[in-house]
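The chain below stands alone and is given as structure tokens, in the form predicted on its own.
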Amino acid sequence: MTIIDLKPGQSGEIFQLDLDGKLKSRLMEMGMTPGTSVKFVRTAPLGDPINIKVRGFNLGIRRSVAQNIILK
């Protein structure tokens, strides 16, 4: 499962980031790390990118990147 999966107002745990390189490290640098709760807020009106809530801030990811985020 992963965010994208989530419908809005859903919540689950971040298990590990299926990204590479400086990407991953700037995702994990603003709170995405393992066992961390994870919020779906909403999808903007053309479908990307979405809207997570993580550890008290929101956030606009895009769906590629999303769909690498797996949860728990």
Second form
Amino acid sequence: MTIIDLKPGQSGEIFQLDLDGKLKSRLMEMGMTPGTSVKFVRTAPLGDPINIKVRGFNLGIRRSVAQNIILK
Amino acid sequence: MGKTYALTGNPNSGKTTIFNELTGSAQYVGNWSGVTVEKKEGKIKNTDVHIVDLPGIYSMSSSSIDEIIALNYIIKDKPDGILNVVSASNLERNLYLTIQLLEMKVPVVIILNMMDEVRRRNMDIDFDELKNILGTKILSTGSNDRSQLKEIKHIIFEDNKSSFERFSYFSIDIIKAIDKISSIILEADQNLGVDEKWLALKILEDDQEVLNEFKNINPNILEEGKNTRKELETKNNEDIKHLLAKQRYAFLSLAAKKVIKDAQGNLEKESFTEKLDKYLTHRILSIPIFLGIMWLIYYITITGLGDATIGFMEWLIGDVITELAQFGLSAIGASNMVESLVVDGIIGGVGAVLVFVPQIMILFFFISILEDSGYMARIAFMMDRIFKKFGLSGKSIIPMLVGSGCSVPGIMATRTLENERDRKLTIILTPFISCGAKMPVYLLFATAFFESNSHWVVFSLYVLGIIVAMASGMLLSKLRYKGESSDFFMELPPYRLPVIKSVAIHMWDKAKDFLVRAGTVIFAASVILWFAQSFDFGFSKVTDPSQSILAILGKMIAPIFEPLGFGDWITSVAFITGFAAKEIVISTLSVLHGVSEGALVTSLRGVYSPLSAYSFMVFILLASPCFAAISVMKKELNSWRETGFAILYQTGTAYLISMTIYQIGNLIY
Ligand SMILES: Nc1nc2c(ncn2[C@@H]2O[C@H](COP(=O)(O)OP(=O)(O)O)[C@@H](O)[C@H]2O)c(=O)[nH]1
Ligand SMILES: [Mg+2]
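Same protein, the form predicted in complex with its partner chain this time rather than the form predicted on its own?
Every component of the complex follows; first up is the chain already shown.
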């Protein structure tokens, strides 16, 4: 299961980030580390990107990235 | 010698607000050497304390220009202290940067900002506990109470010796690795000027940017670092950087739990921002709302307030100042020649530009509000899908929106784009978005030729600029800047009320730019133009300006513009002088037609048809930007080749489109 499998309003717990080094580092430095809870807030009006919430703040990420963030 | 403190913090933590609060009007903006990232400095009033505002960053890992600037400043310039602005409403992530600063063993004081926001949500922060965990002094502030900032004047940086134990949150194997490498650094006894444990950590992380600063480091140490890193990574089956981030956040989660007092569980409840986002990023409503906001900004700037301020300024310059000058000059018995220089040359040239300064300030007012309120990030979020189609990412819209005020800060704003390809492309496209200085040209021509439809004509130019930028994005990403646009990800900060003081400082800064230009470049250009059109090559006064030096030079280039519909020498000269600053175009027309702002309209009607006037406006809109923008482009692209290409591409596109419009228009009418 990944972030895009969540419904708007639902939360999940990050298991791992299947992303390449630099992007992965960036996201982890912003707090998206394994074990952290993420909430799928909503989709952008045109369907991509999506708005998620981690550690109390909102982040916009593309679906292509979100589908590589595996949840527990 | 006074002390120098550096302000650091996450983006949107309130750094600019605190900086303005501390320094007031005693600030100036420059550039960091080598890059055009804005460097703001200032002094705390009535003191010798100097404040440097570092770019907003999330981490000290040197993976973006902003991070490298901040890191370099701290390790090389060694400020006397670091004022770390921390947003209390987003403690965990903000403290990630804080503990990295503490790991560097530099003197840090925390400015815990946004306390009003925390308290409004019926939560609080346990300052004693936070101080206990971090061992730093904490000044708490919020938009309702800035009193603790006064202490910065005579602050004493404690030696962070208290309870905070660096690296204690890392696993044993990492701590051991740091100890091992740092002891070799100590043995080698090189005077490197930074804390050896921090350097050991950077060697372990293989942070190339930092290591570049310490080229004379003993290669054995680097070798040892590499081996240790390999060992650690194999053992943990994870990149060292990711391990560090994980372990730091584990520590911060616990710290946040201890420090944030949230008896009613308000952190989890829906915040004001989330309620507002339901509408502003709503599936269906958000797009009409966005277009409505843009239309409103455009309408107020161009039509609503704009018309009123122009009327007032025209009266002030055309009637009051001109008459006063004429009266004064004849009272002291000045010759006709001097009167012509002052009235036609200087007041005509400089005045033609000054008329539009209030309107340009209104435009900057709105741009500043869009940025500070947090809405700009939502625009990027909403537009990403579209921009992706044109080979860019949603973040590219921010430089373009800023560029609608002035291309210079617009091009500078491209630094937030991580991907080099996106950055280059956005730098080349941003000047297509019409800037504030071009606005006067449209307004003048539109009123002269399109009367009741003038607002639609101006609007069509803005739209054309956007279309050309998008189409060029698509074209250039196929032909020249191949590859994928970056993976868009960006923080959507909470909506906040912009602080009037910050908005006012921003507006004044920009107005100052225009006024300084009016008083220098435009003044000089007006005088030179007046002379060049009053005399011939034998330096005798001409009665007919078409015999003047300027006319002869102008006539040499004029044929180039013939196919575009404006092959007269005055227009050619205006285009060339426009390189100095776009608003000079109208100063030039005004001086060369020898009339003031008001009468210029009548004069222009004698020279252009509505079609050639439109073609001229399109050419001004799309052709190469002014020298200031070109030089920033050069700095940011870091290549003459790319810059040359950009100028040729922009001017070539302008030429083709203007010519097409004029030629097709001619066939129809
Ligand atoms: N509620 C509240 N808003 C603030 C405070 N400080 C700054 N802001 C607002 O937060 C937004 C971002 O502030 P800014 O200084 O531009 O942040 P920067 O990105 O760190 O420079 C602006 O709209 C400010 O008006 C504060 O203490 N409380
Ligand atoms: Mg700022």
